[in-house]
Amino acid sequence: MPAERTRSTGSDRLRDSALAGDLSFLLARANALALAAANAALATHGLKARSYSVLALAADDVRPTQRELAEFLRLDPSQVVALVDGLEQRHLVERHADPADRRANVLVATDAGRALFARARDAVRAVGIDSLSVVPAQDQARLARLLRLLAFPD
């Protein structure tokens, strides 16, 4: 039998590489897989993970400024402007003057935005449940706590 036929697939061989044991790589790969699954589920709602995140925060009544969104989501402010503009064009969010700072705007979801967010959230949750099915149930809460520690170290 030729040597090529007895070799494992490239993916199997790469799983045994030093990189596959690197925590930063594993986090990045898990993130890429989660984003791809979330974006696929959100596509039917005309959203992607980033626009969904902005809509979610606007629908949560925390009234974030665009600067707060950029910092929280770790995006460039120009990216947030484009995301908000897109959601605003679809009448899903509105910019309101920030009562604490007249120079800033806060983001508020419209009724249509809240309704779309509720439907999209259900789709994202279903994908999350499916994605996490490989993690034993008793470890899922622990995983979430550990990820929160990494995501919000301060």
Contents of the next structure:
2 protein chains.
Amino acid sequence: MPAERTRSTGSDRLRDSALAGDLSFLLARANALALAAANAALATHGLKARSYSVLALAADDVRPTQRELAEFLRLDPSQVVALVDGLEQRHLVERHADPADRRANVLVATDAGRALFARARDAVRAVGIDSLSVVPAQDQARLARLLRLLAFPD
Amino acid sequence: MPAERTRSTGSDRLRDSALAGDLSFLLARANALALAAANAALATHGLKARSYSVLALAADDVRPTQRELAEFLRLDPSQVVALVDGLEQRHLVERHADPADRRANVLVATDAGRALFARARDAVRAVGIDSLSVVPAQDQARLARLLRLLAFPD
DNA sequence: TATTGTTATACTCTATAACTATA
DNA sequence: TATAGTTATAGAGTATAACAATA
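Given the form predicted on its own above, what does the protein look like in the form predicted together with the DNA?
After this comes the whole thing, all chains and molecules, with the earlier chain placed first.
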């Protein structure tokens, strides 16, 4: 077994810079790593983080409108149009008319969409668990709770 | 005084979705919010998060090469060229020849660069403290420590 | 041979405004 | 008059490959 992990690059001294102590920088770098890992895991399913997130909310039974998706995922409504178009053309999701507001589209996953999501979710979870393994087990839930405060500050 | 904070949107039920429990999603959303806040604070100084990060490392005395900047900031080396070009044209940083490796450029901030960085840093810190205020004071250091594990997993 | 910085290019993502249909 | 979705488009960001200088 390896006695200790080795660092991959020779730029270790940059970690002692003031920037490396900034929470915003740590967030950005952690997100970049997690995003790359998630996209790599999703590629075999023809998804990326964005389309996976939309599919996940459609497969859940929250029946989101496109406007809600935009706000929740921090995207412009016009970007949601493109994402939903792509998923709908692959028959993974459907736009349903909202009976309460005929302007709004409610997004619902098809059976094929739910099946693909289940497989993609397993792949994403596997890399997520691997990425989280650097965090002590007893701290993982606390980290998620604290991150949630930052992600939903109101 | 307000009795309690109010939520800004009507899509609260999406927060009960499985996606909202994913660490990767929380990271992405927290990062999106922090990035938007930082960019807004930096705009008056003619900087964005990217250029601010490069300037910060140049103003620190770590003397990073462009290759190190690329790896540290998770950018392509060609993007670093463009960022450094912009800062150098504004006389905020200089490319110095690395005596140890004549292929490499070491980045150093000018006096003007250090002065601008000091002002920009104060602005960024102000919004950072504000964003962090949603996290209990006794948890803030722990959050930074855990995030650092995710940002630098090796 | 491999690596640093650079250039060129294509591709994706993002932001903005205008339009329609409904409220 | 305001809002949900759509379209168009321009700008910013990203990824890739090739090149010269140096290791």
